[in-house]
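Taking the form predicted alone, here's one chain by itself in structure tokens.
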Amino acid sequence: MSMRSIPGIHSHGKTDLPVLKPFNARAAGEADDLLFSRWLVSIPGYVWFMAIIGLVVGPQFAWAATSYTYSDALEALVKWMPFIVKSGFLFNVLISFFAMLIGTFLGVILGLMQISPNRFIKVPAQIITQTFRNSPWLVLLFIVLLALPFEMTIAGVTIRIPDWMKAVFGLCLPIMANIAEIVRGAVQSVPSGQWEASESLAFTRQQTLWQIILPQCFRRMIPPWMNWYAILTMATPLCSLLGVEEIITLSRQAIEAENNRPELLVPFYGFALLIFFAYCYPIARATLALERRFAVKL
């Protein structure tokens, strides 16, 4: 009796199914591509050079017929720059920091709830996650800013809720949902053999999760977490549509204080673009560096 031919060993397989490939996690919800960070880092240097040239040279043609010169516009920008940065952009950073902090805390809890074997915990967590994950951020901001009161009275003490804090609550909701998906995807990407091995050692589910599974997931979650922080920071100018005083709102106020000259639009908003890029580009570079460092190597 002849030996049976095994595809992939004695002969070439017709498909890739007989081939044992290295484990590569691509669980649903895991931000393995880091699209924003990859896009930001992959932009060629000449694109940024051409953009700067356009911002510098372009306004010259528009101002040729006016008495307001390029040096006047730059002088106005320099005059308002401390106000725009200290009272404006720092609020953007503050909003993004607290929104990421609260969203991460709630997202980890929501993500762990999604992997619960109890349906009464798992299903509501999935509904909440998908609801906020697929809702427009601006709509959530409108709902939160209009629904939350301007002040609350607790035990006779009146506590005011500033607009920027409402913006934090509004932005932390989509971040919570996306962080929950990162946690869920990272946990489910761990090979099932880890769970089986811990079960054979009489570990409880809680011990397995906190002592074996989550330590392996932590490194995998750092790059997508940083990627979402960069996205969140870039989304904070949405708060200007609702009257929150941040860099875009204060830039508009500064332009109004300079008699609403149209020549100021490019310098002021170009500076806002530049400062956001200077803040988010290093985060994008660090995200990809950490992804390469913490990649699973087999």
Contents of the next structure:
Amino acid sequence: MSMRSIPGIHSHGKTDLPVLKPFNARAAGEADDLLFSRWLVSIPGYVWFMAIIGLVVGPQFAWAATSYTYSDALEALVKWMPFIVKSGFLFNVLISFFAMLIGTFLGVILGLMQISPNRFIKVPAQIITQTFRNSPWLVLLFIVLLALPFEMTIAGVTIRIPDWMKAVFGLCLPIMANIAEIVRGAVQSVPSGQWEASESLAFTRQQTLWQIILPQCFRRMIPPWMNWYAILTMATPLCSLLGVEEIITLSRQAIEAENNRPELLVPFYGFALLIFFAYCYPIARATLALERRFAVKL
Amino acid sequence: MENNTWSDDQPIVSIQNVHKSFGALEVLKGVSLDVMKGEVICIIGPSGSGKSTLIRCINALNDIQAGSIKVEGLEVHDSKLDQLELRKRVGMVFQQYNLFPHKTALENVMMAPIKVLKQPKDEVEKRARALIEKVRLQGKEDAYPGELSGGQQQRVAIARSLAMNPDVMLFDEVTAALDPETVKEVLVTIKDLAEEGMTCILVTHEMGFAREIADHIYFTDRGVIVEHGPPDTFFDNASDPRTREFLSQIL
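The form predicted alone done, now the form predicted in complex with the partner chain:
To see the whole picture, the full complex is given below, headed by that same chain.
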């Protein structure tokens, strides 16, 4: 039997000191469920500082030759800003709240269905989860937009379904599927000994799940849940394609009202970018801080 | 229970010709043993010999393919069995303690009687405090499992199991995961229990302890009981060569 050659023992090592490589807790190929928050937080501060300097100072020279200067464009932005924020961005936040609320509610149900011992509950739940998790969000939005009528009559009462409600419904579908995965993953991460101990204490499966397993995974679910909220908020401008009057739709209307000058594009959309960043960055920071805190104590 | 003719003079746990496989791997190949009320038996043997599987079959954590296991006359692997009736009678303590990490020691002990047996809370609390004192952990009632040592956690786990007032206690290698200095405190707790007349079935590697407290020792190897007998006969005059080889390696 041939022995494997171990550097430092059977042959010369590259160093004569023992080297312990850093331990990577994440197995290769395993998805990082907080990837978005990590990326957002990892953006160094100077990038944003330079971007703002670039936005304010740079184009002063570029457009200095034309009569409509860059500072005119910034002035227009300042004029429109309250309207864009109050009627636009707050509406994005509203959409994200509702989509998250409904998505979380449905996702928890779907996630619990996935861990059911009953195959007729489990398999459909898995199929639904994987379908919505892996579909492009925009496609889902369009399907919902076209599939839902603009008004519904239930028991003689006609309810109008505004476009933003359809957008909420369209966005909550992928959120639902991803929350379902978070719930499933968290429940399955609880050691099987907890199930066995509960079983031998005569707890039923339902009692074990609700009184012993779920209270333990609740904290583990919060960071990935917040991560998905930030992703969802970033995705709300997709609704502008459905004609929902959110920040991007209103920015476009404002630009049109200012005679569609190309000088307006960078400040207006740059402002939208900044405001999303300003909203999501603290969430990402908090997500990672919570994750670190929960990682220490079970 | 209706139709249950079990009485004290019959074995409290009766295992008859039990076969158990995991897929193609047959772990138990026809095991039989009887335990009388108040008896303490130890099951020893090399790892992989099926001792943990056997003990887990007694409270239906594992199912069996053939044979019969009766606890106080209840057929454990009867699909019509009321699981609650079985689990009320059989308590189990695990190698990894398996305490509920989000509950304090006291809450761990109180949880099952309140939620499962629906007993009144103040009565359960009184009993739970007494049990915690019994396992010598007074003062640790409000500590979370993460704040306790392995030995302390294991004693809370024993108290948690006792809170259900079981007639039989199963101990599945309860000291195997402990630091050497905390093994003793757990063994003392088990000894107290045995001396009070609790029927105990232990799977253990602590030979000295087994010899001290067991009324009967069973030696398993490759899914069968090779030899059994009272501790003195078993340890000093083992007849089977496999037993002798095992004991020579351990002692």
